[in-house]
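The data below hold one chain only, encoded as structure tokens and taken in the form predicted alone.
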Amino acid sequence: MEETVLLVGGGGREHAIARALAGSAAGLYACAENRNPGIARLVDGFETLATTNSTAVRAYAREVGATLAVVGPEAPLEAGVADALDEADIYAFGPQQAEARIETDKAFQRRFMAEHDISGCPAFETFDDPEAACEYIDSNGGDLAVKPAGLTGGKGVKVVGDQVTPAEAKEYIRKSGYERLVLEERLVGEEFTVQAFVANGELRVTPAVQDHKRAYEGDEGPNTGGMGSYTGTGLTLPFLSEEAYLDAVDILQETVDALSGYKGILYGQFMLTGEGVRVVEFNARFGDPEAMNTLPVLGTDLLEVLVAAREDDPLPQLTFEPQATVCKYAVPSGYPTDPEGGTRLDIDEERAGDALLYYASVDEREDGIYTTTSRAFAVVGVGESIAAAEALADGALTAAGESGLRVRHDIGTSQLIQERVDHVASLRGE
């Protein structure tokens, strides 16, 4: 049976998914709020629509004769788009609304972990009253992470003792308008991500990634959706042992075992602490930028994985090229606190050289490509070492020309990575 795939979403993550599927499916279509030029070149049709409108997505899927769908971002999952597609007998690789709560409701996430005794869960309390959360800060002092329970695009968490003082945390809670909050112990260590393909009770894991969320070089400034990331030549990272990686995989397996009927990607964001691997959060989809690190080196046919999931067959074992990757994002001036959108971009793709270029939150119009208020594009270097991949990625950033976009040149550099190795050694008392 020839497959026709609908891709939902128009960011850098979805550009990476489209590139991984291009050439495998008989038909590849996409829908998103923005017209991503990189995706548009790879697909047979592109529809601009609200991806949280499950009726509109389902109608377009039927129009193009989709036999499979991949839901990229979290917002459509929260809106029940996967449910609507499944009900129309179009298999959606993405969890249904109830299972997606593992990401979309952080209060549910922590209570679920506690109820099922899933390893790595930090101490936490959930609140439906912002003032009660402020009183908890008063009684517990510093070393807390303040998390809105709902989706915030990766930018809602404030860490007391790191990013804000207790007084600033309370001010943030009162001014934010968030009614539901999670306050949990601050985890100290090195963050890393492991993403898993999940279907029919099975999971297949991908290489570990370290994402850098801080806006400015040296990991300074506010959190963003992710300024860039890197992988090693295998499953682990320079600061991450095989034992710690497998501990993270075990936590993902525990979670899959407890999430009956989950399908799609389960993304575990972990913290390697002095006491072992702890869970920062779970996401119900590929990470952005982490998808751009792992999919380019995936040796297994992505469509083969999707079909096996739909057919209730064993998922194929995944293979990956033994190469490192480094991803660096170019973002609008002022991002993330006061970003400037609507700037026309003049991107010279040839200047990216041997690196991969992924368009993200941009909009292609008749007269050119324009920025939104989120990340514009990413470049990914793939090489025999992290250093080689970093050099490719950094050189490719010249594709932006004089566009006024901002980047972090330090991601993937030997200095930043050595700092991680030294940090983990200090946590172990070495």
Contents of the next structure:
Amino acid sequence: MEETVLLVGGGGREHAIARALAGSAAGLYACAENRNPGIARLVDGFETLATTNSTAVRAYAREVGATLAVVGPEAPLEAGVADALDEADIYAFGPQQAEARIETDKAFQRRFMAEHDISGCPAFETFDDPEAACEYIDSNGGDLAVKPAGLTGGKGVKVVGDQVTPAEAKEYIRKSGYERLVLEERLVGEEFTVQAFVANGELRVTPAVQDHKRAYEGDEGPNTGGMGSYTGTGLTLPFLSEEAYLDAVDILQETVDALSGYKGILYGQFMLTGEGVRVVEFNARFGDPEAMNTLPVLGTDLLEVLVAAREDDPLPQLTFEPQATVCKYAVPSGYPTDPEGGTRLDIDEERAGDALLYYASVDEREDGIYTTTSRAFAVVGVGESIAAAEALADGALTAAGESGLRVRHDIGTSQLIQERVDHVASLRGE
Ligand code: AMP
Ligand code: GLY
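Could you give the coordinates for the form predicted in complex with ligand AMP, as opposed to the form predicted alone above?
Every chain and every other molecule in the complex is listed next, the one we just looked at coming first.
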């Protein structure tokens, strides 16, 4: 198509977006803080810049003659990059700053849900004073999730009764310096993600994904941006019934109906509890890693969806290949608490075989590819079953050179999947 697309962001998610656009856009350009070698190879031009600098992003978009832009990460959305591009008549697929608050301000997000009576909202309180939040922990007595209201890269939430004691939660609040907080009912269950394309009041949903937030195997350790994820061969997951999936879709629909002028991806993070589907959070963009599960099996041309969004046309119905996917991330040792960046990677892409390899927060320099302090690269296996996809991904990771990096090999394994299924059965009292 005669479109020139600017992609903003340089992670694994953006590498997946670049791959989905590379075959159909007449021109494809990217800008990011880091030079992602996977993206750089697919595009006609790559600019290293601060993606939260709306003026710089807009100037680059103009320079390359962009007719469309896709904003991958949340930080530029929060900084108003979509607003700046839209003002310059370069349609940004990604919400403007005000609508992105559904992700960037968790206090706003919960109040919005309550105000519009959106299903699945846990009981919550918002605080502008950390000491008041500490008092609430004392007086409440129950298990709570402690959430900084602003963006923390998925690493800010502490759950009393799971990760921390009430005393540790209070210490965390006092030491962290977060001024605005949300305290909410602890949700117990299995988490899953449903992402939807949204424009002109319409939405088109994608298959459910399960991400793994915890740093170590067996779901131990601190929360990360996501260590890996899987999808089944259809819209649901082994532990997720069609009914529960559709409940999540209804919540997304209610949210889209309540938002005005939202465009981009609306990402719902849900908890399947014993009492039904609850909302953990909303994000205003594709998930990372979830985009790497979704885009490789999307049968519809991504660019066609973006153009329809811009043109106010009905969004195309999406098709997906009936294939399962498993994504595993290789991360620097010490990630997320004390990551060791600046290590030169020795990746042999050829040896990834039939798996897809996505570069993430790495930086390509003259003498090689270096890690930063975030997730380095991911592999995705696509197969007839989750087990087949898992075997592909795991084999590829070892072959491609994960040495010196850390991986959760348990993601997508039959044993972990069975544990999820058993967990949901036990929540239902079966
Ligand atoms: P968030 O940044 O809101 O995605 O939260 C990060 C992680 O914290 C989620 O993926 C959950 O694992 C956990 N979490 C957030 N809210 C709750 C809650 N109300 N109950 C239990 N766990 C939660
Ligand atoms: N995978 C979690 C996120 O993208 O926020």
